[in-house]
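Just one chain follows, in the form predicted alone, and it is written as structure tokens.
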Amino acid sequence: MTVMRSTLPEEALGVTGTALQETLVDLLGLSLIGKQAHWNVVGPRFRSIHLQLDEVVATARAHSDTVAERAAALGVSPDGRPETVAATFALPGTKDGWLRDTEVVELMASALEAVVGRLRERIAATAEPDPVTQDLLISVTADLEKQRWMFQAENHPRETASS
């Protein structure tokens, strides 16, 4: 059942409609590991950190509620349906159970640098087909970069008295 019409022509739409629903199950995914790891991070930065990862999900389900929009815009039906999330859901998970703040910190680092990974093919595949939602994913990448340059800043090695 067809409900919305695309204003892009059908080539352009699939490889845009493509590219907004891997965006949505990443930004999904990761709000989840961070929901996760918010839960169970431990250690002396725990504080910080148990924040830090609040940002991140409420960024990644933000973005993530903008990029379905933008497919629905388009007459792509977005789908973050639990199980098509896990089923094609391919970023670095938590391990079960308590995790130290530095473990939670490289897991953050990873996933986040996986992501824009990820956005930046599709920022170059969506450049001819639609421009509009390459703008939405440069600027969803430039707040993920952020994201985890805070990430990795937190365990970058602490110099010494002597240094």
Given for the second form:
Number of protein chains: 12
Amino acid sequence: MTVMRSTLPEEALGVTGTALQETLVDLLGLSLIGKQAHWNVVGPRFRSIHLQLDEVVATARAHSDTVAERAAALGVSPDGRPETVAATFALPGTKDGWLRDTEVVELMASALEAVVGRLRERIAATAEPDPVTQDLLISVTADLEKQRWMFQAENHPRETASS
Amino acid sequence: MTVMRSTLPEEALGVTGTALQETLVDLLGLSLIGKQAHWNVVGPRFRSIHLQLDEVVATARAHSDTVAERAAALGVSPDGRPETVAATFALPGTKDGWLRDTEVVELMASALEAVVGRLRERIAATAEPDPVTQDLLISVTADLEKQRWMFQAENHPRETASS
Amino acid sequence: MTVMRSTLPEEALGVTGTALQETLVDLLGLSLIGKQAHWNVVGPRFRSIHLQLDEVVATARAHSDTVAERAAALGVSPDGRPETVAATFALPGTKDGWLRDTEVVELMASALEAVVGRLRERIAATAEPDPVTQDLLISVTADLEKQRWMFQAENHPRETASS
Amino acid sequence: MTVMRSTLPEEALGVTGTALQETLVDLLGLSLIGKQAHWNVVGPRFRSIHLQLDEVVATARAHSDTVAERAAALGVSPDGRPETVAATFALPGTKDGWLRDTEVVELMASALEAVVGRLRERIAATAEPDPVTQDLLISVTADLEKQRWMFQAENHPRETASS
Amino acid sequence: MTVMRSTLPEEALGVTGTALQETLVDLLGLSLIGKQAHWNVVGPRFRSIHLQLDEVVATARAHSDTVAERAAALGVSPDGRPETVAATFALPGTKDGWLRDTEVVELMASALEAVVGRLRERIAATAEPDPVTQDLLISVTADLEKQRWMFQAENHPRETASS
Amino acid sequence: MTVMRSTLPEEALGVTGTALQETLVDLLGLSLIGKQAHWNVVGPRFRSIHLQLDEVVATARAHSDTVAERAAALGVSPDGRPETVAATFALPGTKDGWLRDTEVVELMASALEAVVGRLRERIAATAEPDPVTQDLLISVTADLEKQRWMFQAENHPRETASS
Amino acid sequence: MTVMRSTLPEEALGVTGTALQETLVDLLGLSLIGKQAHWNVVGPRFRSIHLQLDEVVATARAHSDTVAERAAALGVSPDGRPETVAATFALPGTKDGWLRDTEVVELMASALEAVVGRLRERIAATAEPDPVTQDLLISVTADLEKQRWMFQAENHPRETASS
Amino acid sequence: MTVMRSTLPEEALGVTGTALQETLVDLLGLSLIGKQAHWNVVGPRFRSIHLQLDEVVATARAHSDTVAERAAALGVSPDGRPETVAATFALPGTKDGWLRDTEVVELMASALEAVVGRLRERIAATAEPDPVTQDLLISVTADLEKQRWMFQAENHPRETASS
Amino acid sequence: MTVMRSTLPEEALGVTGTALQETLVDLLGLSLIGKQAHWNVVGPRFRSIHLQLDEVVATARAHSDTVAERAAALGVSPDGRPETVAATFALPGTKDGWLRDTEVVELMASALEAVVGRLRERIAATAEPDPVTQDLLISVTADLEKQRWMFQAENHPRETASS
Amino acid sequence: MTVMRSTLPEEALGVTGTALQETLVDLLGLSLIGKQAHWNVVGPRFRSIHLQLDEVVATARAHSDTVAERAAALGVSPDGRPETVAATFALPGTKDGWLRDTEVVELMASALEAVVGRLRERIAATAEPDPVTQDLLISVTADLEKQRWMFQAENHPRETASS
Amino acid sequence: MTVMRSTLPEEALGVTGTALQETLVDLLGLSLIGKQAHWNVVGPRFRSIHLQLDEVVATARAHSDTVAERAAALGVSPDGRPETVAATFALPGTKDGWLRDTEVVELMASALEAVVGRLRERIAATAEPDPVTQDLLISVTADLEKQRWMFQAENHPRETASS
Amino acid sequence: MTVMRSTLPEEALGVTGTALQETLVDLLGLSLIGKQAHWNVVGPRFRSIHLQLDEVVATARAHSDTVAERAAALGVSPDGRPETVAATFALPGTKDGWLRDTEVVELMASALEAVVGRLRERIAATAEPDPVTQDLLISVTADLEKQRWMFQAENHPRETASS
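Form predicted alone already given; the form predicted in complex with another copy of the chain follows:
The complete assembly is shown below, putting the previous chain first.
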């Protein structure tokens, strides 16, 4: 099947398409590990974290749809198949089985910190080739950076143990 | 970490836990390939199928949450991590790239037919060990069987071409 | 036109399809006589029964749609045409013209009792061939049995006149 | 039981009552064949027509209730029993079994065209005897004429094949 | 203060303005006696009639606003002051103090029958001078005629005592 | 018909019943003159005052219902018939015909000020005999006093013309 | 466990705490007998009373929560355990088994009259020690006194049989 | 492309189609100048008129859709293209640039008066050929005549300056 | 008063009626101790558990209504009076006074575990005599088993202290 | 600018105006420190307290508006400017920078306890001069006293450490 | 009338004002041709495209309002009058009369592609002079580019016919 | 307590943190003076401006929350305490006491113009260090610039007095 016609020139499209595809995998993977922790968390903060994780998942799912449709809108076929997500997911993952609440808070804080770092690079990379895509990546970053803060704040006593 | 205490005896738990874990992977995989097709479909029925696929995804996501929480409620840790889904997903998948609308209709009809067949076996298997889980699997089957019909009906002229 | 492919083996399909088709006619007929009584009831309990009847109709309509789509989902073409309903409707019907409120209460109590009896047979008959259909028939029965109670309770003094 | 007192003189009531009773049967019959097609349609336009038909049914049901209650408000007992609908329904009906999408579009376009023609005669007939009833019939006609257009537009290439 | 400019010629305005002003008083008066009965009804049908009366009041209030604004729109100042309503209200009223439920049903049936009779004359009178006003009066009549039926149906055994 | 049994002793009931009946007439009258002004106001502040008056009317109607039902709850039959309202309404009224916006603002400010003064006396009078009724009158006063402020503030330049 | 610190001085707290605890038991008991009657009522007014009772229950449940949290807010542990309610409930109760509609109306009218009498004493008792609690008890009384009226009005013909 | 089949005879269709097409242009043009004034109004009544204009636009847009679909339903292709609106719009327009609030009020009052006059002619013209279309034009007129009144009332002191 | 007619044969009715009555007491008792804990919990997890308990109460109340109405629908008078609940409630209860959050979590986990055990026996017992009731008990069990998991997960570190 | 006319005599106005102005500052200050803590809280109870604080802020903002408008309604200009709040705020404040969750719970419990004490004095002071204002202050107190309990309950183990 | 004061320096204002005015005309024109196609489309994809076009129109109307108000906010009078739109609209338009569904899909795909190209130039042009306007143009582009994709995907088989 | 870890390098963090803290104070101050004017405005435009001011306050409060949480998300503790707002608020404030409507319009137009000017500098300053924060500041500016226009348009005749 021939390529769909894009509104971007080819070089710009390459950079932008890569940024969108990588973000799609980050967000789909995040939604899966967020749900995994949502189901497996145990400990005295169970309810609080169980609910917080569903907000992360809702955010990740909503943005994954917008990011994939942005790729399609530019003529780039997005790839969010299970095998692609498993093979290219690059954020910290989680072991199987029950997860203590303290472990979950640390996991989410570090996974969100990692994805924010990756997004910031893509924001820089897409500024020139496609400011429309850049604006979308900025929105994703703003939401995930807020989630990162919430888990980091929840984790605070541990971080400042040496203070 | 020790195992959570279950309300089911061990043998019953083994059968039930397996049925729930396999259903969880079916549903998470289905939600991923449903979205993949939602983004990549092209052809004159684009809008109609694009919207229908989001109903499949919404159904699959909602049931995957209930199924995973049912496993947890029985003391079985559910596993919905990307690597687990990719490794154990057993339904027909999809190639990458754009998908013609006719291909998508056939793909969904056959994936839904496959998952319904697998669910019917689990309905039979869980009847004795845990009728509560069986009732949940019946609900999942009813919804997916309805979706299967819709794609099959959409596909009808092709099937009856020889008639 | 060829038959749609079913997810049930042929024998199971026969029993299940018959149960669904008969239930469809019961429910469509019930919705029509419920409306007939809704429009024609007179007497001091007019408003109360007029409103109650619309709940019966809403229940019957909603279930008739689910039952017919269940048949279609199994590959059985449902038949809810006017001539079919008129020819095969087997519940107590109503005479034409205005209906006293006491008559309506008795009519609905007996029509609902009859349909519940027929549904209980179908619940037994479908348990083996298709537990998904059985579960649907159980839901229909639960709702109609509740409606039957309400009309019977409304009718109570008459029934216990000899006590 | 004696006749209810009407706010219309007897002659006017005769014309008006007949117009309302005939419209009631048209609408109840339309709602039944609309659902029949909703459940039995197959073909590449399945989803689009399946949804469109539910709008026809919702329109027909809502208007049938208003029409029947208008008759009752004038002291004329409306008759919407299954046997009455089957015996007096005068619009094009449908065969049993699955229906190709193209057949459904033609069926609905012609059934709606027929009912509009009948309604226009009743609009003329009721102008003098009861402008309140006429206004209601005008509303019914407006809604059904809009539905007719949608099916006719959907059917257009076939009609203009010779152009 | 000078007269507002009207979109109707003077003669047409005279007939139309009178019809609207009389309807306004009918509706305001009806809303007041409807509330009076809503508060003072007693007897075994208390709850049912108490609620029904609030529907009459809601209908009367909504239409009174539309009718008064229609007068204003035509350049005729509407008059709904307490003294005007008391002085010109021409429907059956109610005595003071508690009202048995049977009395209320009869009162409302006769008040609504009276107002419908008056409205039908105004529908005829406004057909030529202002079809827009006529259409509004038709809507008012349709709603009040439906209310009349409901109270008459509730009152039925009494009316047909001799049958 | 005998008097309904009250939960208050007779003397307390006399004071409380009078306070509620007088408040009922104030509120019904206020709702009628509020609507009268709503329909007849003209001038550059038309829209602003037209909308504000509907808030007064909504407040007056809602409180009139609560006040009348409070009287009934105490066994006192409330009287809100047109002739009673016209005969006993004691607030500033309005002339017929179009009303300039400045006139309306002054009318409402003075009518609301008058009703608040009357309510304050009833608050004092009911404190001992029935604190439940007093609490209701306090709520009515709070809402009307807020409305009075809004019209007074709207009217300010005129009041302070000499400053 | 030590006592929670209260914002009230000890003596005021004693009176207020007793008033709240007694009101809590009244309301929880009322909600239980209201539901008992909701399920067991039979007779021609079944539907009307069945619905009215659910309003009583909703009111009683909502106020019981506010009353108990008010006690907690003052540092008094509220006690709503089954054994406490059964042991200290002081309103008229109900026999087991089906209840005729006339019996239910009388039961509710007398239970509500009893609770209003008890609440009026507590309103007087808490005026000095805690006007915030008094205000809450006034709200509870207003709602229950309205419910009492409705059942008494429904019961009226029986009460005035000798008139 | 051939003509769509109409439910009206040809002559009736000519009159009706012309009335609908002219109304469509009136309404689309009105929605455009309403928005133009919404954006460009300045002066002390800015907010009040800015909001009022959006109600005019919402009304005009909603009716333009119904009018155009009515034309299509009758088999007449509606024409609402920019060049058609510009070429055939016959109501008072507006100059470019900022508009004082007093100018806007006068503009809207006169544009609405003009459109009402044109609509009244079409109401008369369509009475015979198509009462369904006439009923729609009556609804449009009722809404626009109400809007005209509001702007005229807002403009009142200016009009009566000589009084 | 005579017994209501049931749709079940007598023996089946005995088993089913007992299962429903016992479940009713379990659920009403659970709703009362859930509220008791909701009001009396103290400790660092106050808010989280306070909210979780209201979900338990909402679930228990909703199911208690369905269960009692199911009994009535079968002709068995349900008994939910305070004295019955207190006398026959068989789940772990709670002491009076303030409750530490850790105590509440343990209490709810063990009360929910107990009720689930009892429900599983009733699911088995009702399978033959009334599959409609069995289906209802399965729904109750699914919801309470989910609640049990949430409290157990919240309690986890304590349980696994020896691991 | 001259003083607005009040509905209260001058002496009463002085006491009432002071009570309202002081309450306004308490509530605005509370809303600011509530948000400050909402943003700066850290520790394992982050999410729970973060959400609870937004309820405090919503309550304080809503009441501050009602209190200020009550002052205006009495003719007293309310003062909620930043400099006034900063200069006259008399409740416990908060240091800058991050705040541990335990600190926040203590801060809010003591700030809410202080404001309740101040409000109780104003409730007593306004009883005579203006019962309408007193009723408003009672509502504010009820809501804030409930919030105080929630923070105190959350803080409980610390308080009872010596028990 | 003098120019409104802007928050932008004159040169920046020139570029920004032009970009906004041109975008306004693009969007208003798009909303008119979108509606034109919505009403005139015929063919087997009628319903699907009819609905899709209303999403385009809703998007275009919402953005046109934001764009025009942005111009006003900067002190530039926006011009959206019929004659301006007709004279300066620069996107592909549509012929009159009925439109085949395939023609509509092509028309919309090309009109949307054209407007996106024009918007990308304005995004570049406004980056320096006014990043606030640029951000708004980015939002418009994102939405229209998504719409373009949907029509292009719908059109796909035609485009790739030679592949 | 140690500093929270930021996702920004230190220098970038300094600029961004300052921009956010200054914006927070601007918005909190604006919400306080907006409410002050909302309560104290008098004059013929009272209602219109009273309502407009609540939109300003809602906008300022919503953005202040987002801005403060953005600071926290970057690891910068936001400071919105009363003393901080009073000490660092740099926009035009308001005198105490009643405010004429004309004064309020001028005050808000100039305060909004001032804050927009300050925001534009921060948009420029944050472009490099943190485009996510810049994007947030652009949103704030767009909303406040729109509010500025509305007050300026409302104020127009005064500004152009010399024209």
